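In structure tokens, the next block holds one chain alone, the form predicted on its own.
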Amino acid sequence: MGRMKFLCDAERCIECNGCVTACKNEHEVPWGVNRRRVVTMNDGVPGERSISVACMHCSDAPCMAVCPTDCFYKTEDGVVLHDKDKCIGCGYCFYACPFGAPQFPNGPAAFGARGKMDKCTFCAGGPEETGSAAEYEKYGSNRLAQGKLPLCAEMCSTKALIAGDADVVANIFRERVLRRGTGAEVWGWDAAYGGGERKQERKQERKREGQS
């Protein structure tokens, strides 16, 4: 069974919010709800980093553990989804989630008027019929059923946000870390677009030229 996961490379994220915009546009997310958001740490000082955050589709999801109506469930791909028809808007999942993924669509209203919880679906739709109007209205586009990855990751301009099977994502990130070096070498075109092999070839060529 696959385990679909997100990973955001803080060395590449430029806080453009392209992932946030892509998500809202693709799923027509209600105003006031961001299924994905960009968080910046040490803003304006040396060491500033940004990271794109959404539901992490945990292997042992705390939202599933605390939901009194069992509206959360996990698909065969390891994606954590929820059934809005079962949701009572109690907010337990909101307080349990360390990433703040579940959100009330109606904001700070009186209890019972805040609506059904909304969260990132990994572009996997919901329990309604796949591709149906009802599914899109409640959960947005079902891109996984179309053989596509979440649009937020596809639209990331620096490819900081990666989505897919956990093993594949881990291998991609591992290769990046091995190739991009440290210090000043972290930055630049080679670091962002995986030109490490060509860079090593150029070093070897210069070395051979110096010996000849």
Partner chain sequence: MLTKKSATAATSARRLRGAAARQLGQTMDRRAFLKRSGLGVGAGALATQLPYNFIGAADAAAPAGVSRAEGKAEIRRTVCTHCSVGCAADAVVRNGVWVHQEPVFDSPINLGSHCAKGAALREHGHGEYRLKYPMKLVDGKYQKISWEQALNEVGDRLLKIREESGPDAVYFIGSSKHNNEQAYLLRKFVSFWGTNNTDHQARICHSTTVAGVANTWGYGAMTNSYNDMQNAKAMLFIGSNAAEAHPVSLLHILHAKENGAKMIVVDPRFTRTAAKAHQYIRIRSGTDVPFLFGLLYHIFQNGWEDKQYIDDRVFGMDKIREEVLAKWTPDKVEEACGVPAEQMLLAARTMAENRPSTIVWCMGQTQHSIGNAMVRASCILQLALGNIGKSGGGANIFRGHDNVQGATDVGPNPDSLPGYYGLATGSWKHWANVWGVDYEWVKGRYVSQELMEKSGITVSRWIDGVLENKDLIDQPAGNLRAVVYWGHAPNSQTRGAEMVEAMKKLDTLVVIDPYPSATAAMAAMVRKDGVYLLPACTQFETHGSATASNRSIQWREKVIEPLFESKPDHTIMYAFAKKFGWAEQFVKNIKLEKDAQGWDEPSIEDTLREINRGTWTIGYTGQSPERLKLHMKNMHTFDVKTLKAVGGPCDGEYFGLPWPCYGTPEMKHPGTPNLYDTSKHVMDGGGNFRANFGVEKDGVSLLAGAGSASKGADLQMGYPEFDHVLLKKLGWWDELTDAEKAAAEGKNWKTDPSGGIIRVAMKNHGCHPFGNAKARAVVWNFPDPIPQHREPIYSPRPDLVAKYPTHDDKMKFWRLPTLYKSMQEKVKDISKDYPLVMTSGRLVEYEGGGEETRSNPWLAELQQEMFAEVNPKDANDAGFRNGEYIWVESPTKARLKVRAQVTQRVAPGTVFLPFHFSGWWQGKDMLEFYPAGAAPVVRGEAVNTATTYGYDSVTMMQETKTTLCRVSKA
The other form holds:
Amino acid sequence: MGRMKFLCDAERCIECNGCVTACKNEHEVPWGVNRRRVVTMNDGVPGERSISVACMHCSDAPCMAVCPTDCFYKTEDGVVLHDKDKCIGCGYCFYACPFGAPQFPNGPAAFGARGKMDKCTFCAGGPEETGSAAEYEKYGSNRLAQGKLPLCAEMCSTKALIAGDADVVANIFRERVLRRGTGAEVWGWDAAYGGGERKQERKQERKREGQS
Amino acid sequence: MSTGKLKSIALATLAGAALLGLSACSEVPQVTVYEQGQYRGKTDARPWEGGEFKGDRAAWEKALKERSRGQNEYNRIQ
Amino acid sequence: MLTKKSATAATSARRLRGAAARQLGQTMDRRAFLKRSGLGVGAGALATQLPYNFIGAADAAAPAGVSRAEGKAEIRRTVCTHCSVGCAADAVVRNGVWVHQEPVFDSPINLGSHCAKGAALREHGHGEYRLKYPMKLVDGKYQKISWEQALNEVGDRLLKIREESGPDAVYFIGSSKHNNEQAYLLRKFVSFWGTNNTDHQARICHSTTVAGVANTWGYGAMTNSYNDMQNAKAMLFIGSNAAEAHPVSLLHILHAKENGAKMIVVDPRFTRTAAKAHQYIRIRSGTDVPFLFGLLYHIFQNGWEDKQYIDDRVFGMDKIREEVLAKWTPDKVEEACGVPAEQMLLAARTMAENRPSTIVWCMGQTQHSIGNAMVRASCILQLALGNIGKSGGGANIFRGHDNVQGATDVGPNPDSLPGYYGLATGSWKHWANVWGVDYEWVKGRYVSQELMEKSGITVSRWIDGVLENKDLIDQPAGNLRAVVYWGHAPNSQTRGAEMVEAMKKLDTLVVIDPYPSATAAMAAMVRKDGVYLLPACTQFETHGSATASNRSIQWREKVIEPLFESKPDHTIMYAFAKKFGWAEQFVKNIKLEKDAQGWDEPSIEDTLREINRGTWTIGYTGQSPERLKLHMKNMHTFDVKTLKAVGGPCDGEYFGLPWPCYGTPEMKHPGTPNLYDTSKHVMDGGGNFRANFGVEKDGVSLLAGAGSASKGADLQMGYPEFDHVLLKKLGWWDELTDAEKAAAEGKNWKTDPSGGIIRVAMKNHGCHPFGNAKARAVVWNFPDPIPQHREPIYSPRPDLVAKYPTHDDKMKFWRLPTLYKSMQEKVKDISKDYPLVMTSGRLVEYEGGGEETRSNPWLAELQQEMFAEVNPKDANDAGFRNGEYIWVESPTKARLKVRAQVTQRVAPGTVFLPFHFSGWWQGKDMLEFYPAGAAPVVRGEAVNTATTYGYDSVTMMQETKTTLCRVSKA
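One more: the block was the form predicted on its own; return the form predicted in complex with the partner chain.
Everything in the complex follows now, all chains and molecules, and the chain you saw is the first one.
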């Protein structure tokens, strides 16, 4: 078992926000705290793409690196979690995180009044007894301990968001990429922003011209 | 040159050398070496311990693998 | 390491940031509204319950009430109630509390997937902003009353009105969110009350579809299914924003796209669906007929039509061809809808060269004054290409609410009894028989036989039923004096400014709903009394069946007991039936059960069995409760592409026994996944077009061509529908049992209570009971036999109004005078003052009128303000910027104060507003008018406050998609 990862397939994401509400649902996340959000680029024009973002459970987590109280830890499966009892709500992890994953229930406020940092836990609960009321109150559901995967990915409307063991996730995505017809060149400027599709279309046009 | 002037030059060079030597001893390093802090919170049980899987890691991994099939519709659609 | 800085890293980061900023769209996206952190309402209440606020050890005291881990976990399987895709969900319940929601990967329809609404279902178990108990408007404020008082007062008031003015003075607005059994009982309820003045959301949703499509080939429903779209090679979406209205359908659609299918999206807006399309075509709202016939022009020009198919199975295509080639040449098409010839040709070629190709349409096509013509144009396109009756083809009509299909099929329709039997004497006799009551007694409930057989007023016009001159209303009762809003929102109907006037004039207004709904607020804004609110349950607090858009019927288990003092709708119906004095007749063949509070509840299973006994026309007869429950338990055995069970207890059946599932449950018909499919045997879900319009017209036979019949049919040519005469003629009469013969004598397949005619025709001889005929491209009983383009009533193009004027006025249309030409003439030049086209549509986070979903904090947080999408050019001309408040004003003089979202999604000249909001009235928050503690978290202007007059020429559908407005800075 490798590390746990998220992957959001931007070709399939339709910005339905199912992942967002699934997370709210499962963990009773209060208003103002958004563990997961959908980000859209080029809204309203051709080339519009959406992607669902939460904590990416980085291998070299910046939040963990900068925390002054060292309240972060990384599980054997690569999930980045933290202890709210040690958190002082300083917000340094929020500055460090490139994805904006750390959330503070009292919003933008002075040092000391923001509340305890809250973020996506990969549905793995936190450092309280597994399945206890205390764990649920502080961190939300521990689905991993039940042999389940994060609800956001399990409920994604188009199965754009995939979560689980990195190898499994990569295999699922690879199958789609192969079907889409863009092979190894899926990454890079050739394929980005509809380039892959334009290439396909040019190929088909040439085929049509060749036939006529 | 008078002995007095020679003496002061020698004294100056000696003092300079001594100073140089001394500065090597009291130099403070300019570059911070970063050390990852140790986690200071509560211990957390691993997912396969307790409750459903009672420590059986292989069973837990198998359950997760089976569960992940739900995220790939190609499993059901040929 | 993080703290080690290198010069190259810094500069490259800076470069990347710059590049990214240039790449990012200039206009702000909807999510940007989220940056304004929430309205305190939800945050305050919830945050104090959770220990996030303090520094120090996070105190994890368990909340008062149930621990999530205590008690045995029970799983109840239910279906989402927010749209017609029908996503199954498992509810985990402990000690009667809904604690978790799990995905149902086994479901062949959604495979575990949900959109924002489906993923937030569990909030129904919280119900913070629900209507908790019966309430009465007293001196302008809502006060709590008991159920007993509510039932008595409302009952007495309605009975008094009935005595004074007749039963037709009361309007019962029913619901597409009732399950099948409740919807069916409501039709019975209003029939025993004695009126046809009833309706539900289908009127303002797909009523034009049902009428247009049924008149083309037999049944007016989605012909294939969401799953079947995986077999399509090309898909044309016209007037459908499936990515927001039916998100999980995109699972199947994008899977198909991934495997080579082409997507074409036609819409005035660049929607999220368009973002996934290969071709996006922008058309002017309301010009679907020129577009579709423009496609047909190229198809006919290039000989791409399926000539054999047309010969065998279509009537009148030659006339269409003539009209299209003469009238809809590329220049005329471009003039009308704005699409240039190359785009049209490419789209036509894509659909023709990638068959089977399918078409999808929704409100963009239906909500127009010529909606019936537009949907028929879509049908004709598919008939020309030979796509109907083919897997991967079809006319995939995505319906709206979760049970709008079921409510249309068996529920409260003003023009028909359950099952599309209509209101003829024979139909009434049939249903009186099924209901176990005397036909004469039912007739006696109505003022006269004439009124009993006359279609009622539609929900889209109830306000005119109140406000119109009573001499012009085609019923002796004259004006409506009371309206019962039973599971329906008010802000989904047009002309909201006039609606409050109607509310003022009413004697009594009753709302039966899980939420007070905007009706309560609008009424309290203009009245002091005479309004009652009765709390109904959601579908998670009761059980029953619901029909998804693909005609599959799914069974919902009860998740939790009714919250607060709410009651299931059918229990409320029975309580009123008792009050009105016909309780016994109401549940003649239906058992009563006592609920937890000792109220009588009609048995849902028995009600479905009654539906099974009566609804032969559309094959709601084979779906017994047992068969449906078995399907829900064995979902994993169904193949996702074909919906057929492979092995297991449901082997050979199609998921949800999609109607028509002909014959008695004992006959075990497997359901029909794709309609009109001649490649299959009728006992395997196959079929052909319906013989419903006679056997010949103008010397041409209407029956199907020789050799064209469903697989294995004993009659391999066209044949009329089956009745006792035909059976005897064919010599098959003696195959009936004696009991069947006795029942079927003198009857046809729709009125034979034994199902014997169906059994013999289908099982023994592989023939379709409704005959085998041609589809009609020319529908001679419609205002325009060949679909014509007519400009909307409020058109932005006076020059085209002259060229394509609308219909003549109708004086007695669904009991009301309805204006077309005179209205269009009157407002012909109004586009000088109101130059922008105003259109409306859906958002993924909300459903329908929105009071239910906007009361769910998880959803409400995502879309906190009402807004209007305005093109940068129009915004700059009017002088406002993104995020500012603007006034959107329509020719009704109503003004809406909304946020401006300046975006290129809409073209210059079009303004888009979502229709889910309510709770503001022309700039003012209506919070004070709601009952205390029961207002939605998010409130905003209702676009329909400002929409205008305009109705479909066949079904009275409202013209919501095209009207005019002007914008200005607030």
